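Just one chain follows, in the form predicted alone, and it is written as structure tokens.
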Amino acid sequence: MTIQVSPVKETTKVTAASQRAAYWATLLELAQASASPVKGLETLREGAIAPSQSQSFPTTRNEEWRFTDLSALLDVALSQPDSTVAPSAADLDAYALPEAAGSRVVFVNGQFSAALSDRTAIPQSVFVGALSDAPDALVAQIGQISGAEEEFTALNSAGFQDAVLIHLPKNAVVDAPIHLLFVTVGDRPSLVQPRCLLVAEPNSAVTLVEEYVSLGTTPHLTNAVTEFILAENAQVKHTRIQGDTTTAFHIGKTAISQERTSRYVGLTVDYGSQVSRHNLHVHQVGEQTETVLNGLAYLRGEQTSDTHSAIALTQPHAQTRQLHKTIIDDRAHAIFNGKVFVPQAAQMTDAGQLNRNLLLSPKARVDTKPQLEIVADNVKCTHGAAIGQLEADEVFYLQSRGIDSDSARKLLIYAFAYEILDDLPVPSLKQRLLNQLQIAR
């Protein structure tokens, strides 16, 4: 069965709104046609279809999308992913992480690839596998974190093709990082919907690298959803890399639920896609939880990168820190909207949020909106945003020390990004990204 989303064209007979609605309806039909047949997902699918059918393609008239224009996607005729194409092992050498040798899981066009994956170094007590091999109890936890009503999250739930599920039993500590590599390949514009679930039982710990790449320049839509369920005192370090081709569209959702004394450290790096959006939702449902969110977006050309985060602190003695940086060149556009909710019950909370933006071009653009909603009266909460350019005095100082102008600019950009990348827990990945940043200009 082949379904294709036709490009939207304006006509005198059909309004733009109805055209967008038709495009969204065909997207839903396309997603359902690609949905995994694994049992146990019927309730999730049914619950996602209803809100998907009632929604339409988001526009800049929607408050949550006012700065992010997806209209270029309407000109792309999407179809189901091509299951007959696959990269070779050599094609993926550039993305290999020596620290994750024996703990790499590869998905190609949304489907698990056993031939390209290597799980030999993962402890036997830890489950890391595809949807078809996962225990029923683990499958049942997909989609249980709040926020499933968002339009693209619901679209993913209605028809993801496959999923990677990770279960850490009580007291399990995985020393080597687990590398999830999602690859899009082929010359057919397609809708690819990766899905990931990690369940960390009490006192467990893991480092996870989630990476999205494209082989080729064919436009496509990646609509990814990743969920983390952290039990008491669980520790998760999570790095998310978005490096799709600059003709692609990327929508990502990361949802985290944290129980008492758990710790989640997240780091995101965005440098790919024509238009990308990352919805980051954190729900601290236990006392004394700790959340660290760091992010870096490096944009050139006419790229758009949108980060929307929402952190809900529901219990006392919680701590959260967020630092999101963007480097914006040419005519690129960065958006940041960060929300922190501190209700009455969340006394003794310590929350900090900062967005810093470096403009490298007079035509670069940024829209930033950090937000705090505080009801509790015994808290320490701060937020802020800063937008600036390279300081002429700093460039001149470096030149006075014998460094040419171009190298001085690169060094300052490198230093701006290093504050984020220095916390990356995988040294080889950190070096790869730093090298890429150095040679980008």
Second form
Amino acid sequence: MTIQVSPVKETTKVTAASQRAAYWATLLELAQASASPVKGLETLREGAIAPSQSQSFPTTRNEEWRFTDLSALLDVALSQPDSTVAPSAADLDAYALPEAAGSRVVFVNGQFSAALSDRTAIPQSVFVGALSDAPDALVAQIGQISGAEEEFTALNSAGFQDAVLIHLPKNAVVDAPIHLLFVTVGDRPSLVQPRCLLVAEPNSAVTLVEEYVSLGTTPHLTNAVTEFILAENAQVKHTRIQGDTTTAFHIGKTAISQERTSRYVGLTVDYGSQVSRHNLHVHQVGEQTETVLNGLAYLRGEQTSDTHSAIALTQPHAQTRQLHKTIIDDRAHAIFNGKVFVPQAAQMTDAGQLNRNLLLSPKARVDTKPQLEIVADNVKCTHGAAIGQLEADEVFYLQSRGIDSDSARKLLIYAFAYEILDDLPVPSLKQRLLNQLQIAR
Amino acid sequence: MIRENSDVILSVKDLTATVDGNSILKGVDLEVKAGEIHAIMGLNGSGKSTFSKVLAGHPDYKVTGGSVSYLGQDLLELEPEDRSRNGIFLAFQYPLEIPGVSNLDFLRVAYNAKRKQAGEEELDAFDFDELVREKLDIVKMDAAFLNRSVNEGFSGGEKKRNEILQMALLEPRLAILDETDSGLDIDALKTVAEGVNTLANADNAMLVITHYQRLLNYIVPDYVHVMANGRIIRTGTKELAMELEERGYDWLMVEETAAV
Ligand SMILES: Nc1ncnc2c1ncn2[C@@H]1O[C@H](COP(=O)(O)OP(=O)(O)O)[C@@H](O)[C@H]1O
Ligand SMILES: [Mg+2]
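May I ask for the structure of the form predicted together with its partner chain now, the form predicted alone having been displayed?
Once more the chain from above appears, this time first in line as the rest of the complex follows.
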């Protein structure tokens, strides 16, 4: 069965509201039609339909979507993903990470590709695989972190096609970084809904690179949900790269649950899509957790990229660090909304949040809102936002040392981005991104 | 060292300039020959830094009249980077901090820009490292500075020494030192002055802008110019600097006004 969401024709007299409702309803139909029938998911699917039905396509009148206008999507007729196209291994060469040659999981149009994946470097005790191979107990943990009722999260739960599940048993340490590569390909604009769950048992440690790319320029809506469940003292380094084609729409959710003394170090890089949104939610369930959320968005042309993060602390002695940077050129638009909740129970919290934005053109735009909500009285919390341009005096200083103005600007942009990219845990990825963003020297 | 027939490095004639629409330089005349050390003194706000920035080509400072010839070519036509590659060096009064750019990378890029201009091969990281370590001795800087971001978190004295290190690497024909001595303790001052003296030779020239005669005990100038109100109102020798130290600037200003 193929279902299409059709753009509204000029002649059809419908109100904007009903158009959005109709589009949303068809998205849900599309999702349900693509949903793989897997035992153990019935409750999750069922549970997601009601919240999804009660929603509509978000508008900028919705506070959570105030600066992020998705209405261009309404003009795109989406279908189910094409399962007949398959890229060759060579098509993915550009994205290959030598460090993850034996720990690579590739999804094509939302579906696991055994042919393009290679899991030979993953220890026997660690499960990394698709939905159909995963143990029931692991499947049962999908969708358990709170926030599942959010419109796009519910849409994903109602009908993700496939999922990658990762289970690290107690004390397991995976040396090689695991590279999850989500590729969208084909000429048919489609709704692609990947899902990912990582469960890290006590004292386990892993580095995960989650990357989204498109082969080609066909528009698509990627609606991805990734969940991390960190047990006591688990350590996860997570890099999320959003590099979809600039005609694409990308909605991503990362939900993290952290037990006592666990450590989550996140780094996001957004450079793709026409409109992208990343919802990043951290739920602290044990004390003395450590959380790092760093990010870089590099936007050009007419791109819009929105990062909404929320760190919900509930226990004492948490340490959180967030540095979110954006570089905005041309007529691009960046949005940052960062919440940190520090209730009475979260005494001795040490929370720092900073958003820095570099505007490279007079038409570039940024909307930023760092928010700290502190009730606890014995805490150390700082936050702030800064918006600036390249300093003429800095450019001149470099010029006066023989560096031409173009290279001087590049060097300063590089320096701005490098503060984030320097922490990328996989060297080849760091080099590739620096090249890709054209800021390598 | 004054020698009759050495090359003219810089010739400034009736130079006027504005910033933000305010006229700051009001007719500067100056000639500098190879081998010479010139000091420019003057009260705060007299236009010394403006003059140095005009020479280096800062885009905020607009030249409205006069001429500047450097080694026989029209300096004002050159972009700032071309001025640098052709041998003009400005040690900034307030060196900028550039977080994220390592001092070593910065120095290498600057050094190689100059080599390229001269048609020489660029130095790779390894060879450059060796070269820069040699130059560190001139300013008595620790190698640890190389791995830090350019000037970030440097003390005032460290920033100034870093400027002289850049100068040592770039070996300019004309070095302009804008209050490189300000805010330095006596040891740092001696280090900076020794650095400058090491680098001065018969082929290059130094323009030393200073507020205090103190520096001129260590860097002995051939000429001392006094700038006031956007012009050079008096030129003398190092004795003029001594006199200014003793009597201040007022008497000069009075004589100047009387002469007009
Ligand atoms: N960027 C600028 N914008 C506005 N006014 C400036 C700027 N730079 C210098 N000036 C003005 O020009 C005059 C000369 O300043 P400056 O050249 O810095 O003097 P000096 O270095 O001799 O102390 C001062 O009145 C100063 O306020
Ligand atoms: Mg000055």
